[in-house]
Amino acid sequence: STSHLCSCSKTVSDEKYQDPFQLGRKDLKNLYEDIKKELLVSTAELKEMCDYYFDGKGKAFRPMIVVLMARACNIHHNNSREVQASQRSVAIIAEMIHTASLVHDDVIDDANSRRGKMTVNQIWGERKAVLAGDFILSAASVALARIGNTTIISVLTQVIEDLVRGEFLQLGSKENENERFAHYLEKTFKKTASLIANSCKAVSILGCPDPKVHEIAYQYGKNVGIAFQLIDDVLDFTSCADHLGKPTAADLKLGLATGPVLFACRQFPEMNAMIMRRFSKPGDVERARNYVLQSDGVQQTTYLAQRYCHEASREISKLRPSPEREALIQLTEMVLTRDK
């Protein structure tokens, strides 16, 4: 376990701890309802699909970061303590994305399990299951368009580009190990980052009209979304399959070198050749990951990880104090410390 690594200097004393779930909660019930009433579908199999995938089990962690954002934004604007309608619905939008983003991810990489149960691609089959995900993303489409605002189409509508920009960086490689880092840094912010950035951006744009504040909204979800999906990469190596309801080592497994084989890269170069023909030789698989547990990578990460948190917070300090603030930083802390 990792989790000795995540002590770094609590951020909020307790009287004002706020747990940002408790905090986001009032204005995500009825989140998944609100979903599917996006998803008005004509053919069953399609509604089954859909339902199976927004089931209401999932944590709404972007949505969540999306509505303490805006109540964040709105309170350092005017001291308003509403979350506006477009801005919930920017909240919904973005967990559409992310949804069709998983389901399409789970075409591509062939996998049979998400979030402990069994994918859309392994009971409908892969052709459904690649329109499913187009539905999704046509219907959150639908739903920019009717908040009417230019700047917040174009806003989320880079989340889609970065999305598909992202997946086609993960299929390339490099052969030089500097450019392989930024490489990957660089396919994590767009397939990761890009949509809690750009979310947090868009209701920052709807509740403040200051660009200052706009950036800082940027730069919090950008720096939480690449410390998230790092963390992930290390849960990759150091979680039971069991915990996080996915299989582990499944990067190796995928012909992907995420960021803590290439820190074990540095120590153990014979890795290079591995990384290069994606782990595809008998053997690989189990050899790298014994190479990235040998070698100091995990802690790496994690300390990677720890710098782009310590950033959002650093950038979200810069708003008027209030409980969504004190929310968004203790939401950096528990970024680092989760467990699946």
The other form holds:
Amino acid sequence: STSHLCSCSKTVSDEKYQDPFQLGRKDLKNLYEDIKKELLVSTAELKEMCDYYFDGKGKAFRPMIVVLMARACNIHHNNSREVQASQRSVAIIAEMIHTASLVHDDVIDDANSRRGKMTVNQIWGERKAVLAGDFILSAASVALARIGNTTIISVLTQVIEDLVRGEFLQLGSKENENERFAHYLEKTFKKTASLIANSCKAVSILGCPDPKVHEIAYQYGKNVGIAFQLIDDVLDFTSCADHLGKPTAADLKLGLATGPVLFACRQFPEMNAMIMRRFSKPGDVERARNYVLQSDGVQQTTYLAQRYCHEASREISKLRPSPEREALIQLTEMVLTRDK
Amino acid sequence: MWGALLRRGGRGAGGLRRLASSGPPWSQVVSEAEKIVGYPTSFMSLRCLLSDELSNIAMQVRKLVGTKHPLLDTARGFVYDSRNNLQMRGLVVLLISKAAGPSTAELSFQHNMVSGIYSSQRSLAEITELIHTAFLVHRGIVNIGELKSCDGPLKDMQFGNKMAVLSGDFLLANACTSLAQLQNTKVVELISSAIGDLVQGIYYENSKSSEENCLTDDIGISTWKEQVYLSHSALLAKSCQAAMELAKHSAEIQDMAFQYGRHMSMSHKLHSDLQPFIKECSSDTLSFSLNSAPVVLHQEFLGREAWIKQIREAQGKGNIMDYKKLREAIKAGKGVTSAIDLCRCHGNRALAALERFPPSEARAALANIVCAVTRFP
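Please give the other form, namely the form predicted in complex with the partner chain, since only the form predicted on its own has been shown so far.
So here's everything in the complex, that chain up top.
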């Protein structure tokens, strides 16, 4: 199927979908119900905690990418219009791994709100919240094993390892400015992009035997994932708390220097000291925030995100044209323009 | 933990004698078993403990000195208390692997064996330990909202939680990675489901221990057994089963390995629950869980109301429990003897499961472990 790979870097379809997600929506019907069915727990309270974020109000951004990628790869391979059950399982598992890590992140960061509601740790306490996260992860692993494919298990297990290593990277900070940026991008890959990249790779493996296609899927997911997180880091400075569903400048309060801060620091070197002390002195958070807004840190980070999105659509354009492929290209634009 | 409790049991005489005629002390049981599997089990998961990530944590945990964060004790346990850190689960997985030997279906893989154990089974033993250790760490998370000022500064306690979540997650992630490398979907499913069982078991444990000294739920011994299966038996039972699957042993052998792990760990739990009622100890520090097997059985024999009355009598003024008094009340009833019976019953079932394995020194070592946890003075 190598011959199907287009050499052209970008093919823009005439049709623009009002909503690229429409194509994947059918596959994601009952997604959250099916996730809840995977979470077999005997105690009512633990069940309630595990189900808490699967309330259908999330964006389901990851499952959407995964099923669109599955369709694009299936069409590329043999023009199949079906999503395999195993591919849909990958979408479910991706959302479960993501949610398990959110629950733990909120304990680690002592966060109070997410998606406009109280966090699990806020309601049930940290002890139980950690167990709920562990349970969701174990249920995801069981579902993963049931796909019955050892390669898929390895690919998605890599995500679990990357998530933890990303969290460790977040603990440390680098003195050297260049190292600091590389460190930030590595952390961003591990904490956000690895999940998207590897779940895209997993569905491509299930849909098409060609390793070149697996690499395309992986690269698309990796680039979209990094762009997604860069925009997330921008929104932490530009969006208001009500709109975002979580407090703003949250990263600064956690002592984290994200893209906008690192770019701003090039214009205002006095920020260096603040970064090194992780914005721990009174007034640091407010001052750093003002520096960022005065600088072109937000624009620079957005520009960097654009470059990643461009790379993502360049990769996916190597697949045989399909409405799903166009939706994935359009999705890269939506990543850039989203405001929450 | 396991080591200390088992050793205590090892010194006594008598007890169950079906496969092993004499009872060597616990330390001897373990060191002989280690020789059989050709592996000092204390080195297991050392690779993980020596990683950059955990060294980083170890550095950071020093900040917690002076606080009451449980992570401190867990970490101390790894470093100083190697006697209590005996990695029993891993050892049992290795012993049962060796006892089962190579399967006739897998003769081609025999060159992979060291001391009669496949390398995949050694990995599995390590994974079992990693999972167990991860949950020792995750058990020690504190609820920030319930802290008292004597626990330590709020910031430090939050930091302790952060380290505990991260290091537990790190150990679990390593377990998942090693598990994936075994390239066996059935084993991944079994062990993942064991993690889920363990989480549910710890969840029950937590919801009970939060009300220490208070009156406990009115649970019978069958509920107690279900909960102990989840918190203490499932991981070992399923790991033993998975070890058989890795060597492609029959479904029957897999089931026997599962039964051994399940009943042996049940005996062990009963044995450790019984210690406060059997040992003669200086009573000042005497304390026991009201959810331990002898107490649950005692309550069942006595009836709920009479039990509540006994607790009230032992509580006296100021709500401080007189454990000595309560212990005498329990010892006067049938709870202790029936817990001993139950312990021996599970021990026998563990030994019965072993009978399906061919005689070997590994099988004898597994039987000795059962003897050590079913022996009472």
